[in-house]
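Here's a solo chain for you in structure tokens, the form predicted alone.
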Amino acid sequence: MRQESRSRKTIRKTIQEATTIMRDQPERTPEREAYYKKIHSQNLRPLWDVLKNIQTVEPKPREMPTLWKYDRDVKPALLESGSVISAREADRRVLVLENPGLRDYFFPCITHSLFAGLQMIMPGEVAPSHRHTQGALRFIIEGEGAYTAVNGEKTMMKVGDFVITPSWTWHDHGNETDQPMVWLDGLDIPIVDLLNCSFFEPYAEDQFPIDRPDGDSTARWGYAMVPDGYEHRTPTSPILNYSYERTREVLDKMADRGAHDPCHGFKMRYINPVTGDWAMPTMATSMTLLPKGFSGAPFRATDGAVYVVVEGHGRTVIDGKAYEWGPRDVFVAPTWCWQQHETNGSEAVIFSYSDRPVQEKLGLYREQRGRGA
């Protein structure tokens, strides 16, 4: 044990020395400046002059921890948007949750790799059918009875439901009730843009033809079985709607066992039942139950996470600052920032998504736990 301890100290000292060396950037002399200017016209640039931009000891996120209070701030703005523009004219009436640290980003996003926006459909409206290469998730915030339809299957949506729109599938939304319906849209827009693989196509009609009954995908793949002869062709889960009712039942059964994770409470991930992998190839989706009086141990990870509160009240401390949240609030914890979840007088349920699947596939994902974990 002592030898192992000395070995770790040696490694730590070596890393510290390397870090010191790395921070000593080459001096910019007049001769070097002239040389840099000369080769610039030949579309050349010295790597040693720009290494400081990528060689960092640890991730330095541009996005900032941010909290959006739904009832106080977002909902009034959403309702007002209903009188400003129709769903048909807007195509999608969405208010983007723009991270203040990314205001000069190529597109308004919540993290450097993820998009988040709150979409509202008013009674009688239809958001016209289209398809795009970006994968999308819908997490229902408020209302009941509106629908989303994906490639011929319609699903009615309730608060807490997690609905998937796979890449390049026809989809439209509609509200046949007498109340507005609101959900969070999460998309992998920055990831697809990085790869320059963005395609978009509007459908000729407002609605894609429905040729499968509501609940068809759950009946086929949602019970630890698959249709005989089914061939897996896509990394996205074939299930359209992961209902909150079933998810809450699972969380309650987990909580009955009594043992919870010191950082995450009772956290369950949504999976693709065919592969056992994440439900979506670019976005990790999870639902967490934090027990009453929970005081989580600190943790951090390389995937910046977006959180949506379903039930309960509490707070999350991110890099030393507390963010108080309640039902329907949305907040974001940037990559590699220390965070701790806490509840007060009641248990809480929180949905979250991040870019973890991409990092895992590339072997880049890291997480760290602090004391008490």
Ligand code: 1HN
The other form holds:
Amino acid sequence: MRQESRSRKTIRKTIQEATTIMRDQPERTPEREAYYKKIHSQNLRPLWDVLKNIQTVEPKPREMPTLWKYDRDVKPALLESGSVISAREADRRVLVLENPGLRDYFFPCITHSLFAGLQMIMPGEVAPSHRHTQGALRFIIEGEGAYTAVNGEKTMMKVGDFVITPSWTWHDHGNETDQPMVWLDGLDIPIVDLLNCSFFEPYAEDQFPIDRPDGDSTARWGYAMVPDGYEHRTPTSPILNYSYERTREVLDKMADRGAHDPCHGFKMRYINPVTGDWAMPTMATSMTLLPKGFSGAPFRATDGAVYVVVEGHGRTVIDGKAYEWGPRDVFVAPTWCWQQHETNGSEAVIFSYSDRPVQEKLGLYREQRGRGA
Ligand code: 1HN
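Go ahead and give the structure of the form predicted in complex with the named molecule, now that the form predicted alone is out.
Let's see the whole complex now, leading with the same chain.
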């Protein structure tokens, strides 16, 4: 028995070595170059000349770990944008969080698969109704009392709320308060682009008619019950607004109960109450409580993640470099980079989203934990 297991171990090791050592690339000789050129005019390419581009031992993300400091950098830029253009003329007054590693991408994005932007709406402004096949999430950063309306239901937004705009639903935003309001827009733009399924339509008027009271979807779906007779299963959660008040309460209760994950602290997923799956089909959304003095174990995963800090201060070490964050800061950890979260004097609460649901459906998702996990 012992011998058999030892030889299996040897075989496994040999396979591992074989798969981690890259083969030598075929040489490019003048004869070969001439041949490649000749066949290129017939729309033919030699696979052996391009294989190296995809046969990486592990994912090599183009995006870079990046941190946006809200109070210091982003907020002044947003406030200035209010005098540069109106929400109406801009359609959506959004400053895109462009990853410096993706400057030549088809569209400014925070990772190769996800868009992130910060939208500001000033008192009295309206962002007119439209719909598109890209799914969107809103995560409220600052301000209180502006609304977003989705397919006839309006919700007033508060800091920390997570609001969903499912694919192909009419949506408009407005601010009837006397304060600017800022939220993060997370969209699955590169995913929809990859599949070439982008449709867009403006609504004929500024606002799509409201036909349901505020809180309607929470009343129907938000209490672990569903209306009897409800058969329809939508890939996106029917809940419009997952309020921070309730999310925070859950996190506190989890923390009261003790044991946390060594890498992730107390991390809770937002789910679609009808299916039990992620709340959105293309974007995994979660809220994490990191206890005071938390020093997380290292982990990495194939989903690059966008983090938005709600409360507390701390740092995340991404591939050996520390990023110091506080409330309202946004940072991104690319695919397959080692990450480690730490808090100092206070507990911290962090919202995050990634393309994990897509990877899971395709059987591609992987994660790895390091020492202490
Ligand atoms: C969009 O429609 C919104 O509706 C926000 O608020 C950001 C970024 C790219 C494309 C469409 C919105 C967007 C967007």
